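Just the one chain here, the form predicted alone, laid out as structure tokens.
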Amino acid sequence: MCGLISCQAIKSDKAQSKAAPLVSQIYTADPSAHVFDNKLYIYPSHDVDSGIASDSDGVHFAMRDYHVISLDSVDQPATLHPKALDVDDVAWASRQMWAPDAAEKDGLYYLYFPAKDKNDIFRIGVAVADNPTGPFKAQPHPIAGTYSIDPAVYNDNGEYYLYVGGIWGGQLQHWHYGKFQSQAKYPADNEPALMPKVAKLADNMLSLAEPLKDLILLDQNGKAITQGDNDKRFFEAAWMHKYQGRYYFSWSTGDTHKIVYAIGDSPYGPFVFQGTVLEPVVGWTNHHSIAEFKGKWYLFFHDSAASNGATHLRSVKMLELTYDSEGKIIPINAYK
């Protein structure tokens, strides 16, 4: 197993990307893409060179604000918008504003984001704006009952579902008794892996309508994916989309550096593993989203090629995504 500090998926000097960074003014990562009013909006995290030493909890990922990227067309340059939200404007947060997501309902826009609270525990916050690029005004408290990282919100015909979770630095391994424990606990390699969490959002989009619960990920034999199956098990970067009436849940495998996916018949799952969406990219992390825009499907991802492989300085990119006749995603290698 590779550690966070010691391993890169692909070295930058051996990889020529098929895609250029969408913006170059700042480093961006963890893109969540949505189409609002026929325009593409991407909600990334904002990488900075913090000068903090790397460790397995990801403390060097010290992001502190968000900027929105928009595209009128894939043939035109992307626009980087002014700052949408800063950690100093979030009363409950202390640091590390990691991968966000966004949703629209009744003309208002909701930015969901993870940040560490004053006790250094990751919670999920929400901020509201009257346009998709902000500025967003954060609620005074995190969403009650939330924890860990990487919120993803899926709109299923007016019902909104929140997906969260991430192990290692994402702290999911500290919640095995229903509340935060200082001692991490992982299953044995032959036991079911820690699963991502899901809950329906309340009508106000600011709270949960129900407690978070496990989203079950199964292998192709119908058994829960195990902790030791590093090519399949959930690490972070939950994302949901729908294609031809079926639900596609995708995620990062972490230390094997892939984006993989599973298919189910409900937003709650269970989901059966199908295969790879994106092969490893330059850098350590691999984080994505999938969206349809003007009749084509696209994969949004990041890599560290522009920073010569610096793990914590990444750039958002996009490539077209295709399916085969059975609805399976054709795997993407960003460098071939």
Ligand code: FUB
Given for the second form:
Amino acid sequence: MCGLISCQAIKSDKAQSKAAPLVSQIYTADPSAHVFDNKLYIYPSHDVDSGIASDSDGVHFAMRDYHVISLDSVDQPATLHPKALDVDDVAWASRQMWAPDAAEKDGLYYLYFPAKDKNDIFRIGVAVADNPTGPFKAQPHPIAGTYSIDPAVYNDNGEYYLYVGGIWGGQLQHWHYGKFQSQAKYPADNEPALMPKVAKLADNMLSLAEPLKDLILLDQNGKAITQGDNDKRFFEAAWMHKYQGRYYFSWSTGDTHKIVYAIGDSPYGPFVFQGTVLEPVVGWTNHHSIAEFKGKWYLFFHDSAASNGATHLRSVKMLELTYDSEGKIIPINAYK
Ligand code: FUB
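Structure of the form predicted in complex with ligand FUB, given the form predicted alone:
Below: every chain and molecule of the assembly, starting with the one above.
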């Protein structure tokens, strides 16, 4: 099995990318894509070289702010917008502004982001703007009842669902019965894996309407995916989209470096495993989103090809995503 320091999924010198970075002024990662008013907006992390040595908790991902990327059409260059939010403007946050997402409701835009609080515990915050690119104004406290990382917000006809979670550095293994335990606890390899969490957002988009609960991911035999099934079990990078009336939940397998997906009939699941969306990319992390724009579907992802494989210096890219006649995603290899 690969470790965070010792293994990269694909070496940069073997990778001929099919896609170019959307922007090259800064390093960007963890793209969450949405279409607002017929324009594509991507909410990424902003990778920086902090000089912090890497560890398996990802302390070298020391991001401090967010910038939004937008595209009027896929044939035109992307626009990188000015800073949308800085950690110094978030009263409760201390460090590590990781993968964000955004949602629109009634003309306001909500940026959801994970950051470590003053006790070094990851929480999910929310910041509000009157336009999609910000600047966003952060709420004074994290969203009550939230924890871990990688928020993804899915708008299902005006009902908004928040998905969160990540193991290892994402701290999900420290949460039991809604309480943070300093001792990490993982299920045994043959037990159900730690599952991502879901809750509906309240009407004000600033709080949860209900406590976070497990989003159940099943294998093709209807059994919960087990902790030892590293090729399938949830690691981080939750995303939800709907295709032809069915809900597609996708995620990163972490130490096996894939983006995989499962299909369900409700935003709450359960979801049945289907297969791979994206093969491993250059760098350790794999993180994505999926959105429809002007009649075509696209996969948004990142890799470290432009930084010669530096895991914490990634670039956001996009490729068209297609389905077969039964709605199965045709797996993407970003290099072949
Ligand atoms: O960018 C920091 C972390 O790396 C994200 O939160 C994870 O999903 C992984 O991409």
